[in-house]
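What follows is a single chain, given as structure tokens, in the form predicted on its own.
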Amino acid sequence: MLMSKTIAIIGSGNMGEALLGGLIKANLTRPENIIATDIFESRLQTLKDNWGVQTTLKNNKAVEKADIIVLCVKPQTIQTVLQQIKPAVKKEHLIISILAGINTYTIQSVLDKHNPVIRAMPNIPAVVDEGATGICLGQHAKKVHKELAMQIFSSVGMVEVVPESLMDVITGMSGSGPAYIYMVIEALTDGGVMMGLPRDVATRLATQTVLGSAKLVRETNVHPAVLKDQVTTPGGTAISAIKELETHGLRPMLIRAVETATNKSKQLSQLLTEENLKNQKARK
């Protein structure tokens, strides 16, 4: 389905490059079918050299040539970007947004058009094709649009389709989740160093421990609590360490981290909605 489409990647930072690279590596489209935009000419030259894609500094020019528009800019700039591309957006354009906290209604409202809009929240492991992405369909999106979006994000990992009411939760859990796991890896490494391991050895072991544990959950589909019990022998080292983690509240801290990030995502959406309503009143 994607091979016959031209895709505009609006904002080609880490995530934008991960998506275009995933599509090309998976042979879902050809490099010449992708148009990447950025504010830096040097960045675009790197993308052109590395992937062979089309590039432009002008977002509206990319949109004019595209069938699918993928918005990968910072949430704080979305008003400006949508106003830039608005004159070039046609009713048949599929618009996909990966912006945290920006709902489909807001995008439709700013563009003032009835385009199919899909909201997605990938995470940074998409860079190594191990991303976790949640997507939801906007008011005018149909099954065919969902399938196109799933093809795009499946090229860089796994995809879950959810109602839009759950997208802020996905942002707070898997979208922001890599930051929590990096902190776990860093803390495990520091623990190993404190107890005498060389830092490079501790880093490799901590990283592989997290990677292997996650892979075991995914491939066995066994509940993490069951797997945890399998490595906690009576009077052993693991159960002693778990007692320490529970005493200091590791579990509730991670739960609260997801809650806090989810609420922040909701705040971003509310702020942009309020700003959009204010701009609409000003234009009237």
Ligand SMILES: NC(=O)c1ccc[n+]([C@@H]2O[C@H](COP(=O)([O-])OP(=O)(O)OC[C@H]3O[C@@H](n4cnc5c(N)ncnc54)[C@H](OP(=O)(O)O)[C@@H]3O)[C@@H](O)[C@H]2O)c1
The other form holds:
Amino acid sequence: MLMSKTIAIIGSGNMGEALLGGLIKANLTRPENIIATDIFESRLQTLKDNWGVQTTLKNNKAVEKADIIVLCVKPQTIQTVLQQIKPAVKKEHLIISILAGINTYTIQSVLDKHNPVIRAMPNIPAVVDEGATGICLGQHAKKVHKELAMQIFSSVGMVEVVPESLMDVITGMSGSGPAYIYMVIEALTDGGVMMGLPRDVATRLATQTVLGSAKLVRETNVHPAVLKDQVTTPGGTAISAIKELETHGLRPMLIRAVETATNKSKQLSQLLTEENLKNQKARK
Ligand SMILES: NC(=O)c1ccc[n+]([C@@H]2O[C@H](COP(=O)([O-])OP(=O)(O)OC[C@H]3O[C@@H](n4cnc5c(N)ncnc54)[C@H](OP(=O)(O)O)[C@@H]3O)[C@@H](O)[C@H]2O)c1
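Target state, the form predicted in complex with the ligand; input state, the form predicted on its own:
So here's everything in the complex, that chain up top.
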């Protein structure tokens, strides 16, 4: 389905490159069917060299040639970018946005057309094709658009479809989640170093422990609590460490972290929506 489409990646930074690279590696499209844009020619040259995609500095030119528009710029630049592409956007264009805090309604109302819009929240492991992406459908998005978006994000990991009201939770959990897990890897490593392991050895072991444990949950579908019980020998080492983790509140701490990040995302989304709609009114 995707093979016959031309895809414009608007803003080809970390996530933009991860997506276009994922699509090409998964053979879901050919490099010549992707048009990447950015504000620096040198960046575009790198993308051309790395992936063989078409490139342009002009967002509107990319949109003119594309069927699917994937917005990957920073949320603060969305007004400028939408105004640049607006004259080139046709009602058939599928618009996919990965911008944190920008809802489908804002995009639709700035473009002022009944485009199908899909909002997505991927995470940074998409760079190594192990991303976790939540997507939701805007008012005019249909099953066919959902399937196209699922194909795109499946090329860089797994995808869950949720109502738009849950996108802030996705942002606070899997969107920001890699930061929490990096802290866990760092802290486990420090524990190993404190007890005498060389840092490089500790880092490799801690990283593999997190990766392997996650893979076991994913591949067996066994509840993490059951897997934890299976490695907890009575009177052994793991249970004595678990007592420490429970005493210091590892679980409520992570639950509260997701709650706080979700609330922050709600706040920022509210601000960005108000700001964008105000700017849009001022332009009219
Ligand atoms: N990184 C994550 O973990 C993550 C996760 C989920 C969602 N997101 C969302 O993904 C989006 C991109 O994040 P990112 O980490 O990929 O950021 P990034 O690396 O800064 O990528 C954005 C790219 O867009 C370019 N750009 C800026 N203004 C532009 C314009 N007017 N036209 C075309 N390109 C323009 C930037 O160039 P310059 O660098 O020169 O400004 C940069 O190369 C953000 O909206 C973020 O909310 C990110």
